[in-house]
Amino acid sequence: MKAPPERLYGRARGHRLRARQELLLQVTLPRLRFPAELAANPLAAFAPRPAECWLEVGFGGGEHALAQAAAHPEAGLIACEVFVNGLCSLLSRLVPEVAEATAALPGNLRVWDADARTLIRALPPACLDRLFLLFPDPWPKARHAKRRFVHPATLAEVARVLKPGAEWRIASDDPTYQAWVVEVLAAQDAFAAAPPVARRPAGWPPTRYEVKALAAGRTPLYWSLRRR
């Protein structure tokens, strides 16, 4: 199977940004950005130093990332997102108006605003305790399958950075992507994967995409994988 391209995502910007959003990107995002130079020692990016390191690939509007960071102060979460409007959504939830430069920010949350795979390749082996991939772009057309994050060529890198016993959570409401995940997982041995469930498990904060899926009558599936 052909390896994924260097760019998995589509557009990086949606509707025109308001002045407040532009200010958040200019002033607040640099205060939260995960420093690339610390990729070899990711726990050093957080203050205080956490006991665990978690990674979310594509946080969307940021609801899940913020909920996890608030509920688990013992874990440092690197939240990845390239879509500018999604970045603004997370930042606006964190920062009150006119406090972009001074608002207190969570010490256990950092943002990576580039392709998550670039960071994953730079991380040291067995450094992550948990990985989240929730409602990713399904790239439903067959010719776009190479752009899906769940891909045989990507699994080896994901397995490399996850500790033995670490959890990888995947959720999707798209039937094509659901079938693809089943197919890819059946052909690998790095992860132990129980059959997916159709109800969001406890401890999985909801996302706006899940809400939209349920409202549209689609049935999400949720996988919990364990690194062998």
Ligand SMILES: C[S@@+](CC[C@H](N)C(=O)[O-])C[C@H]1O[C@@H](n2cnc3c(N)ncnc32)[C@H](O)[C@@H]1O
The other form holds:
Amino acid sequence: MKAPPERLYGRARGHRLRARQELLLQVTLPRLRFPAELAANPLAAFAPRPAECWLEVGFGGGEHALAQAAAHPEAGLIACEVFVNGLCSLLSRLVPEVAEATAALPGNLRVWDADARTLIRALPPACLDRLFLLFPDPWPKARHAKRRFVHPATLAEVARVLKPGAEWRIASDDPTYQAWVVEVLAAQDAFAAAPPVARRPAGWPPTRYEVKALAAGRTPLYWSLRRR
Ligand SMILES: C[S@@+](CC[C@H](N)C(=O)[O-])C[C@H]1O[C@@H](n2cnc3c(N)ncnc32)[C@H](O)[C@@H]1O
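Now show me the form predicted together with the named molecule, since the one above was the form predicted alone.
Everything in the complex follows now, all chains and molecules, and the chain you saw is the first one.
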């Protein structure tokens, strides 16, 4: 099986940005950005220092990341996204207009606006208590399988940074990706994986992508893996 390429995502910028979005990127994002130099000690990026460190890969519009950060002040959440319009969406929900430079920001939320795998590689072993991968880009063509985040090579990197007993949540509505997750999980022993469920478990805030999938009649599956 081929190793994953350096780029896992399709496009990093969609339609043209409005003035407010430019301001959010220039003024608010630096206030919230996870500093790369703290990768060796991620809890130090939060104030106050949280009891746990969580990470979300590909937060999209940020609905899930914001809901988790609000519901769990005990956890510091690093929310990763490469898509600029997604970054703007999270930032615009956080700060009111004209307060981009001054609005109070949650002390337990930090944004990584680059490939999540780069950060994962820089983190120390066994530092994360929870990882979220919700509706990853499916890359349904077989020749693109190496771009899928769930991949034997990435699985080893994720296993390295999760603490024993830590949870990895995965959701997907794409039948090809669902079958792929089952196949990849069957071939590894770093994670204990119960069969997926077809109803979103309690404590999993919905995402925009999920709402679209349900409206289109697709059936998401939800996995909760445990690091052995
Ligand atoms: C299909 S969307 C789902 C977004 C969101 N989780 C939801 O459920 O609404 C997948 C997102 O993952 C992001 N993404 C893909 N690969 C990534 C990576 N390696 N690091 C960070 N973000 C990534 C994409 O930019 C995209 O916004």
